[in-house]
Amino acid sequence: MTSSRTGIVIVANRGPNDFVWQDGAWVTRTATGGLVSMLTPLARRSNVGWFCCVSEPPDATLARSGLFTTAADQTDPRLHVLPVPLPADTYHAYYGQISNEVLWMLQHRMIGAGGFEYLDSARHQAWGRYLEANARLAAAVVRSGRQPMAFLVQDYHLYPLPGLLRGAFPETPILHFTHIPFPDPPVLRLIPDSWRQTILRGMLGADVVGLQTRMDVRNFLSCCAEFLDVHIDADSGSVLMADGRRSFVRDYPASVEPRSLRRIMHTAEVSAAHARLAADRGEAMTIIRVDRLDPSKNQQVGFLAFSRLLEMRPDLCGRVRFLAFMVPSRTDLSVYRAYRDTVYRTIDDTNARFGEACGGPPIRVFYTNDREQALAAMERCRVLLVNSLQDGMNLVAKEWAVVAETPGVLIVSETAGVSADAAECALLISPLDVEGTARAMADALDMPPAEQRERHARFLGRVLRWSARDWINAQLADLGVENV
């Protein structure tokens, strides 16, 4: 590594700012989400640059139909952000039609009606735009003239990018991290071989392929063995290419930063959120969920299970409420809008069926992106439900472990990445099992306080032993960059 190289370059689809349409204009605000929260502390160092995609605005008459951003939206004096503008149609194809309607659905096993159904000519054309977006990012990095000590490339939007960067930066360490589950060979066979080759070979342009769990590592290595002419070294967990290059495959379970969370819990915003929630909590025990309104998060089954709980246990009517904090997500995509409508019909049916017996609607929905409000609800809930169909990790569960004032009980899908950390701490469920989820809710509500405290303390200890700081430091150490 030459002395002329300095700093780190992060490359991600998303920048550290979000935007909202407010009073007839786009207004920026700090982005939320696991990727941004884990990377922002590193990105605030003076020698770290963050490249991200931004969409050039479409015609003004279409501005309300989708979520678009501009380079100006990404300006933040505390961060070194380098936005890469993409034409609106290219961004929609790369981000919407491929990244979210194909790869996200495929890797979360949302296959069939309501998810990834087929690849038509429009999807094949969109794949070309996906490759174009990655090529534009690579060219922007080269044009910047930066010579970093290492690249940290993020997620499924940018699978081809490590391979593209490798050509321009043959000696620079590269790590690609995938934040969502990685599929096994039978699932990856559902896309064309040329797409599989591009994804796997692009990722193997990195010196280190980072994934969330050991299962993801096994799946990735199995796909390389199945679809590529490479040698898998099981002892070292690496892939040896025909040209002699080697990529190491590692699991880095995503986590949270406890100190930062605890600071947030003492802010005026959280205090105000507690005041707003007081009427909704009342004297009832609360079951809560906090997630994006996304088919992979499986809200529909969670609400069906709650309805079944009230049917099984009429004694709980009026004594328990379900507070659902659902963040609007990808509302420009029809599959998301259809799923939202289905979920709301189930909520309305449950509230109509049990409202009189419960003394009011037993389910209350907060359809907004208000992190402080969600954290306030987590601080004083009786049950946190995480029943995702698939999750790379699920940081909400780890946030709850840190902020919970009264321990409560975590219910989590066995198919969520966090289930490994939550083993023997949470009540584990099958995500499609309505009856089993309802029974887990009942068990959680009935659990003795001493057992709640013991389970919570065990889970919290695991979170504290591996924080977001450990997550990023382990990656930098494996790249040979321990200080930036």
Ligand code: F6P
Given for the second form:
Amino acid sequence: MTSSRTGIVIVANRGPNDFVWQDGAWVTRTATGGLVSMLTPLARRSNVGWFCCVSEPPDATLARSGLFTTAADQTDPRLHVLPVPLPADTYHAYYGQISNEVLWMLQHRMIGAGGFEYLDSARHQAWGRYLEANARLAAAVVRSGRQPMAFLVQDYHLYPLPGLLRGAFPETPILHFTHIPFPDPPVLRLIPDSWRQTILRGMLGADVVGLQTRMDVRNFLSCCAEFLDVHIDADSGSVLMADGRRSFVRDYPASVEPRSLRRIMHTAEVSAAHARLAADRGEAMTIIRVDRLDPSKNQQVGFLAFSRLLEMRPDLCGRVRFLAFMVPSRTDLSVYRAYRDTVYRTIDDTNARFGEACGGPPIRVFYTNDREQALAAMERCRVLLVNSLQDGMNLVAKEWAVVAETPGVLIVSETAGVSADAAECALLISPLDVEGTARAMADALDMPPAEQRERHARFLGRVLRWSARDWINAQLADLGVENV
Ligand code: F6P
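If the structure you just shared is the form predicted alone, then what does the corresponding form predicted in complex with this ligand look like?
Shown next: the complete complex, the earlier chain at its head.
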């Protein structure tokens, strides 16, 4: 009965904190990423529970009980985290081999060498583990006895989950949100039909399918029309299934929380980071990038473009530096390690080629996960480069809009979700175009301050009109949930 339901249940691969098995005990660390930053404020409410996955250490029996006895998060007692342990090999197959090596690559259109190449028998076995992980999560949710007002299921790791929850909770509103781009039918056709069916039918177990952009919505509806026996109601943006159920498909562009970002900018950590960065900045103008080291972020083309900039504009040598804040990511996967090596080779080549003319290496790398340091760099940068091959949204661009102190210039790929909001504000580039990116860097460095300020103010206005709070409230409203 509706009246006995309370609170919200979030289900995501990652929790607000990561659980790491260290020296025989679970250690928690604040997790990073847009998903976590956008959902944590909601999760602090007392009646919100957050199920996430944890990879068990090999000697799991003791560890598992340890994890359950400390199920409430150990670093922030206001969070109600419910970690679901998965055997380490299941976790690796579900998270690494399917979610990241297949779905992430496919959905960011990295198809072929350096991305998603083919599905062999090992990959088919891994798909079985992906389904198993989703089934274990569904079982853990059922076992918990929670009867929430709604489920918020997150991302590509959990496509089958809404369908599984629908079976166990026929009346409870469910929303599935995909944080990364959704592919069009020709791309989704690259995986086996049974996988496509599982993905689309699983998502349609939700009452509302949430995606980042209108293009993602169009792609999802086209995939349903192409691959499923359903009726698409274009007027209402919904999918009507043979059993009479209807799922609405909506875009909810991800965003940032300006107030909390501004609070961070006044912390001692940010001041300390400014002091540390002073030597790296020197008197030079800075071009920066802040992203996980990931082939979809396209660091390689960004550094090639910077090298081309120094070649075509020798007058900039010594006057501009590239500070690259790259967060280590998914380093257990060979495709990520190979990409890291390629990127570092380009950095070394550029520094060797231009180091003398520039009076020192023109590219400085910060290969670490230090949010305050990255925000400090954004606050005073001349150019922020976001040249992702594809990006669901890209919250770094929106963070920059909020924290930039001396307005600089945003360069952003047309293929990043944020490019719609950044139109007429940022310099838009094609992510494969080294020459065009180099020219955009030159244009940004040459841009008169008044124009920089005007473009920045317009973008900031758009970011302030739609924050992370709006993102979550719109979803809850569409589920008919009020007063969480
Ligand atoms: O973009 C989707 C997303 O889940 C983000 O929320 C997050 O920034 C990123 O991927 C992190 O990926 P992972 O959880 O694999 O480190």
